[in-house]
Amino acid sequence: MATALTDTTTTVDLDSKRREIVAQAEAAGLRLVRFLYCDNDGIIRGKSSGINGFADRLNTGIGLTLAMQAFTMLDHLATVDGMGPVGEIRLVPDPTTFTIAPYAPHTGTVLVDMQTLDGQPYAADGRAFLKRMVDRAAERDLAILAAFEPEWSLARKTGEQFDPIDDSGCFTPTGMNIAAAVIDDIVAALQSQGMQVEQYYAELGWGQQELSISPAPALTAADRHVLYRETVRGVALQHGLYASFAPKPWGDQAGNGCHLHFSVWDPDYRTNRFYQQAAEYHLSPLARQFMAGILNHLPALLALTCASVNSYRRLQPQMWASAYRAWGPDNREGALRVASPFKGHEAESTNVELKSSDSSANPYLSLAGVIAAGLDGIERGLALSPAVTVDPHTLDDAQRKKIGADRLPASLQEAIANLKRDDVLLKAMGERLATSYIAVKELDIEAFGQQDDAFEFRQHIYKY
């Protein structure tokens, strides 16, 4: 539940914050600070500043070649005009995101905005895209509260082989006990960085974990997901383990989703605009329009939320991963699930979960795309399709067609083709971001199409 939340990036004196974190870094004996960003292929990358130059680089940033936003997860360079060997941008830290990394000695981390040499937002920066969508919502006196809810798998590596740490069952104490030592350190590491753990359990797949943190304003939620991924992977390595957020790390095991929970509030986060006490499922007209916008754009939006070739092995019928464009109350086979509110806290806890989402996505792009689609639903006053209270796969084609519960894209190639035809999402992204993003994904599709399944699984299991 969230009341009186504020997005610190809009309320903090940044000069004062810069001085504060320089003092904090020096007092902690840091030697390096990592300047981190998430690229167009969902890979977390960055450069590090030595502590001696850290104060200056908080203002000037660190240089980055323009080519990096055309890099794929395989470190191939997509052909994008203006993203070659000539030209540079700056990785300029957002000082409100600074934290000491509990998984790397004498190291801090800070998330960055990409800026041009004259200090303007770089048009191919996903974080800038999310900021624009947050501002667009604010123009309607709306604020987005969100939480990424990731699943991930713990594995041991022997030679070139990654194997799950256990073969325990879903929600079993055995699974939790086997992972207890690393989970304990992960929880401590997250909390030391201001991320409060809400739930944890061993999930269905072998070695699979789910650990959720509290919701936050949209930009903070996306920032935290980047730091969460880095923390889980870093702590796991301290235990000699690999943590994989890949959508489908092994073909015979359950996939890893990253369900995206969201709700829309008034600007001071005191009133949940999704909630209406007397309405069906407590969903306000605004909530229904927002959901209708997401469902309307979902065939294209999937290119941002399920963003890898590997994602579509997970998005299959009757795998609880949402293979159909449908919604329903606590329907885990629908793309949108209206989550059961907490008794006595219905107004605060009413929210919607996008199940068609995983951690191969850049969280800034995926959440920004969701906001753009939802706002389009509000602006056009779209009507929400009927709720589906059964597994949509059990309906026949005529029944699904009647309620618009058609099959979602079965491949990244299909989703990208839909994105190229979706003028609302393309306009929201902007030409430079959309062009570079699509080029990166099309090069991925080509590269993996030339390889076998084993290559795909191996590349994804340790890249995400």
Second form
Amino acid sequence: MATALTDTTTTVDLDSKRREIVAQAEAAGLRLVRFLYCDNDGIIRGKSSGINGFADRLNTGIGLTLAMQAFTMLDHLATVDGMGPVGEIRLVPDPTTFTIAPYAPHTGTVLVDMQTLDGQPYAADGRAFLKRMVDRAAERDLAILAAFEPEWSLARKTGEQFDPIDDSGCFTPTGMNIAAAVIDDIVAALQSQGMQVEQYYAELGWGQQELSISPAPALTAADRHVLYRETVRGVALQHGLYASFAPKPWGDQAGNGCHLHFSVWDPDYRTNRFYQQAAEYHLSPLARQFMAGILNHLPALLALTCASVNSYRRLQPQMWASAYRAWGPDNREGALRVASPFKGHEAESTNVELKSSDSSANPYLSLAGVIAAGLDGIERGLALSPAVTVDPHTLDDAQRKKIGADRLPASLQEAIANLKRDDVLLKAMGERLATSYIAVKELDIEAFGQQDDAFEFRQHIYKY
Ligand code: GLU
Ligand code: MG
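Starting from the form predicted alone shown above, please give the structure in the form predicted in complex with glutamic acid (GLU).
Whole complex next, starting from this chain.
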């Protein structure tokens, strides 16, 4: 894979990049540029800069109350020491992420780092967490290639009610024709922002779509997932449609996964370190250790990758969403699926998919958690459990117990309790991020615990 896969933030002259995007914004007649981030509860938020002063704000950033990383998806403020009404951080753009938004008039977007007033990375910023994990891998001469593979549902809204746009079948041209106009605009909008579409089809659920984009180095992959969510929802709205990335928008339909594909490479992305020609499923010892690390931490890692109360409705057996701590070749019921490589492209296409992942997660946190867990597997030389080549739900309890194929946590509450006991993940996140993250999730758990199912569906369907 000799393509231009580099970590742009370390290879680009940021000052000249800033000048370049100011010129681009002016030439395109932009009036506003949105400074966007993804918060601890997986919600994309931001503030806009007017075009006057954009050049300045690229350096100074825009001010944000410290409290926002204690904010929940219900816009409730969790109680976290030092995250109240007093104090500010700065949203400072990463100029390599600038795009012109095809779904909002005269508008650009740029993704930001959270910084303290003296320009240091803010300890509760998820993007900083991912950068740290990328650096930690780099210390071992390893680079992570990743792709978020989102499923989402198109809906119409009548009053307070969201209804799927069709009742078409899985992979049917019927479904693709019904959505063709909006999909065409979405593909164009993604391409114009540098995201290349790999595959598209109408998925199993009513109104459900799956459209994947190319893999990229970890930070870029997470950045793109934020831009992707914004783009799909923004373009859908131009068609009078609502795109929902909620893990389970409707109780009786297939859930929306966001399977996370990953492989580990040499720093120049020329050699896939997961691949070993003669090994079982072509999996190198390094790949097996990385996977073992993920399975080892999975009960806690889920708090980062399946991050909403609604996530756990999706993780049911025999829904192809994963419900067990198991792995297998092309096994769509295990948490980790080893994707079968493509003939003639075995070395570059060998990768592993975490199925227990959805778009209510903050992609920086989920991918950083995956890397932290995988690297721990490498550091401790963990052994991988045996491959499961059947639906793990069809095994009996004793068989599952023997291979460690436990049922995954059944609620966010369980996953958060596990995270609070997982020192490796807590340490990787750092105290500020871990404390604020857990406080946010615990406030959600409490708030939804006091309400009925209808409230949960209504509150998730158009937040993500
Ligand atoms: N919709 C399934 C999920 O929730 C995935 C179906 C598939 O693509 O295998 O993850
Ligand atoms: Mg799918």
